[in-house]
Amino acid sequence: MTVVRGLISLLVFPGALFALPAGWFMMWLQRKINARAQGRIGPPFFQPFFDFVKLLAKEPVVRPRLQGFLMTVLPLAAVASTLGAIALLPVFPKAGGFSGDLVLLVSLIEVGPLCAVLGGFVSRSLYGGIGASREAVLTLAYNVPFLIALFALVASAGSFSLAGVALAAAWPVRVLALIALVACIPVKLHLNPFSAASAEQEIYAGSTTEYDGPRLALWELAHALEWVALTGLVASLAFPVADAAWPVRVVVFVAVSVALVVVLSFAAASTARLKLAQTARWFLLCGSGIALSALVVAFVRL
C-alpha cells in the first residue's frame, strides 16, 4: 500500500469522508427501525448528526486535571483507532493492503472496547464502573468466537493479509466464519439481545454515564464508526467482487453493509436483553462452536 493510497483510504473512502456520514446514517436507521417496530415515528434523518453537534456545543463538567485528561483522551483514541480500522477494510482487494494487515485491523477494532472499559473506571461512577465491568466480561466472551472465526479464514486462505483472506478463503469456511462474526456484532454495538453492558433501564448509559459535552460526543462518534467498521468487515469478506469495476465494488460494499444494519436492527427490536451470564455463556458455547466448526473445515480442506 502506497502512502497516497493509504491517505485516500483513511481520509476519503472507506475512511473519514465516507465513514462519518455513513456511521450517522446507520445509527439513524437502527433507531428508526426500532421505533417503527414499537409503533413510534422515530427520529428525523439528521438526528444523530444534530445530537453530535449539540453535545460539542455543551460545556463539560469541570473535573480534576488528570481525570479530565483521561476522559478526553480515551474517546479520542477510540475514534482514531476505529477510523484506522475502517481504512484497512479490503473494499478493493487487489488494490492495496500489506502482509499482516488483518492483525492490525483486529488490534485497532479492539482498542475501542478497551478504552470504554478504562473510561468507565476513570469516570469514578458506580454505574460507569458496573458498565465497564460488564464490558470487560463481554469483550472476553465474544472475542473467543470472533478471533477463532478470523483464524479459520486465515487458515483457509493461507495468509494474514485482508486482501488474501477476502479473495482466497474457501466458501464453506467463509460462510461459517461469517455467521460467527455477524453474531459478535450486536454485542460489540450494544444491541439486544446482547446489550447488558449498556442496559439503560439498569445502569443508565453504562461506562459512559458520567460523560458529557464533547467527551460524550466523541463516544457517540466512535460508536457510529464502529457500525461502519464491523458491517464493512463482513461486507468486504462476504462479497469481495474483486474482478468487478470499482463502482460496482463500492455499491456492493455499501449495500451489504446497509442490509446488515437492517437485519441487526430488526433482530434487536424483536428480542429482549439477556443477562450478563447468559450472554457470556452463549458466546463461549454457541458462538465458539460455530467458529470452531469453521476452523475444523478449514484444516480438513488443507
Partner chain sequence: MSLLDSLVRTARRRSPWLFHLNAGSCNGCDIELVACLTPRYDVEQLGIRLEASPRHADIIVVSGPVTRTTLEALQTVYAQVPDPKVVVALGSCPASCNMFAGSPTVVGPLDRIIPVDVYVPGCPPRPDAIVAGIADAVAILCGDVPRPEPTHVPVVADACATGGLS
Second form
Amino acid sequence: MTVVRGLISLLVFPGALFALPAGWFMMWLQRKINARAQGRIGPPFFQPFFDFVKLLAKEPVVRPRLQGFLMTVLPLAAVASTLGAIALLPVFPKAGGFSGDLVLLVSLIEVGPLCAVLGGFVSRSLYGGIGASREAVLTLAYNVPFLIALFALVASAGSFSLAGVALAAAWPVRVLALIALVACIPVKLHLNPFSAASAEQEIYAGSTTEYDGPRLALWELAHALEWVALTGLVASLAFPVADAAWPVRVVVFVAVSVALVVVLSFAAASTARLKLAQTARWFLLCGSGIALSALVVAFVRL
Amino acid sequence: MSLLDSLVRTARRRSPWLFHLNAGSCNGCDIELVACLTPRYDVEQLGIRLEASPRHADIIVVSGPVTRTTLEALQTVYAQVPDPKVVVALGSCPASCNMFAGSPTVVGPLDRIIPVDVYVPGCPPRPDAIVAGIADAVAILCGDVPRPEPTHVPVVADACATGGLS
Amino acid sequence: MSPVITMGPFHPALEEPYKIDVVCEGEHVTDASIRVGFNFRAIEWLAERKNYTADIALFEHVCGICSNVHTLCLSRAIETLAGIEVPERAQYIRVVVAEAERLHSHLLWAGIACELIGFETLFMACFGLREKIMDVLEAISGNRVNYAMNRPGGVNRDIADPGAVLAAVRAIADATSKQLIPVLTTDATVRARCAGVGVLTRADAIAYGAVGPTARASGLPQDIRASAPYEAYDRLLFEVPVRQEGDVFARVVVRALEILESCRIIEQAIEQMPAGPFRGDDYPKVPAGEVCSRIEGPRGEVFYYVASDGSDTPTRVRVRTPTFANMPTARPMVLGQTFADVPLIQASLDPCYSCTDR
Amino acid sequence: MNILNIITGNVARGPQTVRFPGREAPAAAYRGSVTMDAAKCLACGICDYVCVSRAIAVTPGAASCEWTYDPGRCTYCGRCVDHCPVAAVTQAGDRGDSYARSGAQRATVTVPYPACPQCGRPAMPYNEAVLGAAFGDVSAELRERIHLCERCRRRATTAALKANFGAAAETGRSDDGR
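Starting from the form predicted alone, produce the coordinates for the form predicted in complex with its partner chain.
Below, the chain from earlier opens the complete complex, with every other chain and molecule after it.
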C-alpha cells in the first residue's frame, strides 16, 4: 500500500503529472507578472513548455565522451532529486510520510544546487566555473537560515517528520520560520534581488553557459520542478488542512503556492540584483536573525 | 507529418532565442535591437528571448559590416550555436558593408563569411521591422518557409590571415 | 595564481565588441585593462576618399548613439573653413536636435545601467521614456537613429511641429523628476549597487583628462556648451550639474540632472526660435586650410580636425572622441572592487567604442 | 518605495505593447527607400555624387542613362533627395520587408534621352535650374539652346559665332573704313 501511495505521490500528485505542468505554469506566471509590472505583454501561456520541447529537439553539440556523460547525468540527477523532494511534500499530512523524511527532503532539495555547481565546473567554461562558484557560495549562505528555520520547526513540533512538523509546529515559530524560508527561495530560483548566481550581465548564463539543446532542457526542467518543490514546501507547512477533504487540501496547496509565486515575482520585479558578498551578508545577518529568533521562540515555548 | 513532428515545429516557431553579435556596427542597429525588448515592441510576446550564451541560441542576429578583428569571433560564435539555426543580417552593413565598403579593415559583407537567411533593410531598421524580420527568420527555423539557397562562398576564413582582402 | 577573466568581445553587458581583461583574486579585482579595435572600420581613411557631403553622412556612422554630435562637429569645422554663417533658425534647430540626442543617450545609458545591476523594471521604464524622445527625433528628422540633420551652412529639415516637441519634452522632464530620479536616488538595492562603487577622485579625473559627465561627477565643472558656447547656447539658460563624490552613484545623478537641463534647453530653444531660412548653400566651396572644432556631446568633448587642399575631399579628418579620453579612467575605478561591479563601472563612463575605434 | 508606484502604474494601465503583427506607422517625414521618377530626371548624377555608400549609381549610355538603386546598400540619409535639383528622387514612407538574398532588391530605372528637336538624335537637354546652380546667370541665348543635343548646340553656337563674326566685320568696316 505504501509503495502504491509512494508511486502515486512521485508520479501523479504532487509528483510528475502535477508538478511538470505546475512548474511550467509558475515559470510562465513569473515571466508574465514581470512583463506586466514593466508594462509589456509578456510571453504566451505555453511558453516554458515550448521552450522545453524546442531545446529537447535541438541537435546536441558533440563533446568528449566523459564530459558529455557528466553534462547529461548532472541535470538528470537534479531533475530526479527535485521530483523526489516534491513527492515527499506533506500535502496530505495524515496520509503518508515517515519519521525523518524532513532530513531526506532537505537533502534532496540540496542535490539540485549541488548538481548545478558540479555541472558548471564540468562544462569547463570560465563563466560556467564562476557561476558554479557563486552558486556554491550562495548555497552555503542561504542554507544557514534555511536549516535553522527548519530546525526551529522541528524543535517546536518535536518531530523530524514533515507531516508532524506541518501539523504540530507552534504558530509564532511557524510564522518566523516561514518568513526565513520564503526569503531563501529567490536564491534557489535565481530571482532578484538574490540572483547573483545567474547574473547574465556579468557571467553570461552562469553555470549553464556551456549547456546546449537537450542538456539545457533538463536544467530548465529541474528549474521548473524547483519552483514547485520550494513553493510547495512553504505552502504545505503554512496551511496544513489536515481534516478537510482531499480536494480542499489540493486547492489550498495550489492556491498558496501560486500566491507565493505572485509575491516572489513582484519582489523580483521591484529590486535590483545584489552582489554576491551583499547577498551572503544579508543571509548571514538578516536571514539567520529571523531564523534564529524562530529557534529561540521554539525553545522558550518548550 | 507525425504528431511529434508538428509539436517540434510549433515549439520552434514559438520559442526562438536570439544571440546578438555586433560585428563592428555603429551601435545604431544594436540599440534598436535593445529597443525591441522594451514595453513598446516587446519581443517576448513572440516567445523571443535575448540569450547571453550562443549555446542557447536559435537565431544569430548580426549587425555591422564585419571588421577584421571580429571575423574570428564571428566564426566561432556561428560554430557554437547548435543546429538548427538561422542568421539574420540587421541593416545595410552586413548586407553590403554599406558605406564601409572598400575599407581595408572591413571583410564583409556577411554572406561571404557565414550563410545569411534573412536581411532586414534599414540603417538602422525600425524596431518593428526588426521584430518582423525575426518573425520571418522563425518561419525558416521551423520549416514553414524553405531556407534560401546559400549564396556565400566561405573563402574569407583565411583571407584575413594572409591579408588578401581589402 | 590570479585568474584573468576576459570579458568579451561579445558579452551581454557590452553593447559593442571589445575586451576587458580582469585579473581577479576571488571576486576582487586586482587589475584590469581594456582592449579595443573591434569596431575599427577605418572611417578616417575612407573620409579622405569621399567628398564633403558624403563625409558628413559617413561620420554620422562613427556612432549610432551620438551621430548628430559628429555631423555637427564636422559641419562646424567645414563652416569655419569656408567662412559660412549659419542662419539663426538653423542654430536653434541644431540645439534642439543636439539636446534631444543627449536626452535619448542619457536615458539609454540610465536604462543600460539599470539592466547591468539587474533592475529590469527600471530599465524598461527608462526605455519607455526614451521612446517619447525617439518619436520626436523621428518626426523631426525622419529616422530614429542617424538623423542626417546637419549640412554645412545649416540643417536639412525644419521642425514642423514645435508643439509636439514641447509636449514630449515636458512629459519627459515630468517623468524624470517625479519617477526616475526618486527611484534612482532612494531605492535601497540601487544604492547598494552604486553608492561608493568605482570612485574616480578629482585628482585622478584631472590626471587622466576625463571629460563630460564622468569629469563632472568627479567635481570638474567642465562643459563646452558653457565655457565655449557654440550655435545658440550663449542665448540659453542652463546649469552644469556637478557632483563631488566621483562614484557610480554621482555619475547617475549627474546624468539624471542633465536630462532635466536638456529639457529646459529644448523648451527655451523652441520658444526663442526665430522664423527664417534654415538651409545654407547647397555646394559650399571649401578653401585650402586646416581647422579644429569641438563641441559637447552626451559623453563629453568631441574634437574634430579637418585639413583641406581646396578640392572637394578633405586631405585629413581626425576625430578625438570623449570615450578615448575617459577610457583609461576605468582602471583606477575598478581596482579593489568586486568582479560583479566591473560591467557597471565601465558602463558608468558611458563608453562608446564604436566612436573610439571608428 | 517609488518603484512600486511605477509597477502599480504599469499594472493598472495595462501593457503598452503593440501586439504583433501590428505595427505603428512611421512618422510622416520618415526616410524610407528611394525611388526615382524617370520623367523628371536630368541624368545629372548629383545623387550618385552625394551618395556615401554607393547605393545609387548613375551610368550614362548612348541613348539612355541607367539609374540603379540598392536598398541593401542604402543608409537612407536622404541626401540624394535633398540635393536633387528637380525633385526627381523621392523617399517612400517605409523601407519594405525583409528579404532573403543580398542585392535582390536592386532596382534599375532607365532614363531615356529625349530626341533632339533639331536632328532627332537622343540627348539629355540641360536644365535651366541646374545651369543656374552651376554657372550663375545663364544667358538668354544659351537658354534657347539648352534643349538641343550637344552636336546641334555646337553647330548653333558656331553659326551664331559666324553670324556675330560677320556682323562684327560689317560694323567694323562701316566704323573705321578698314
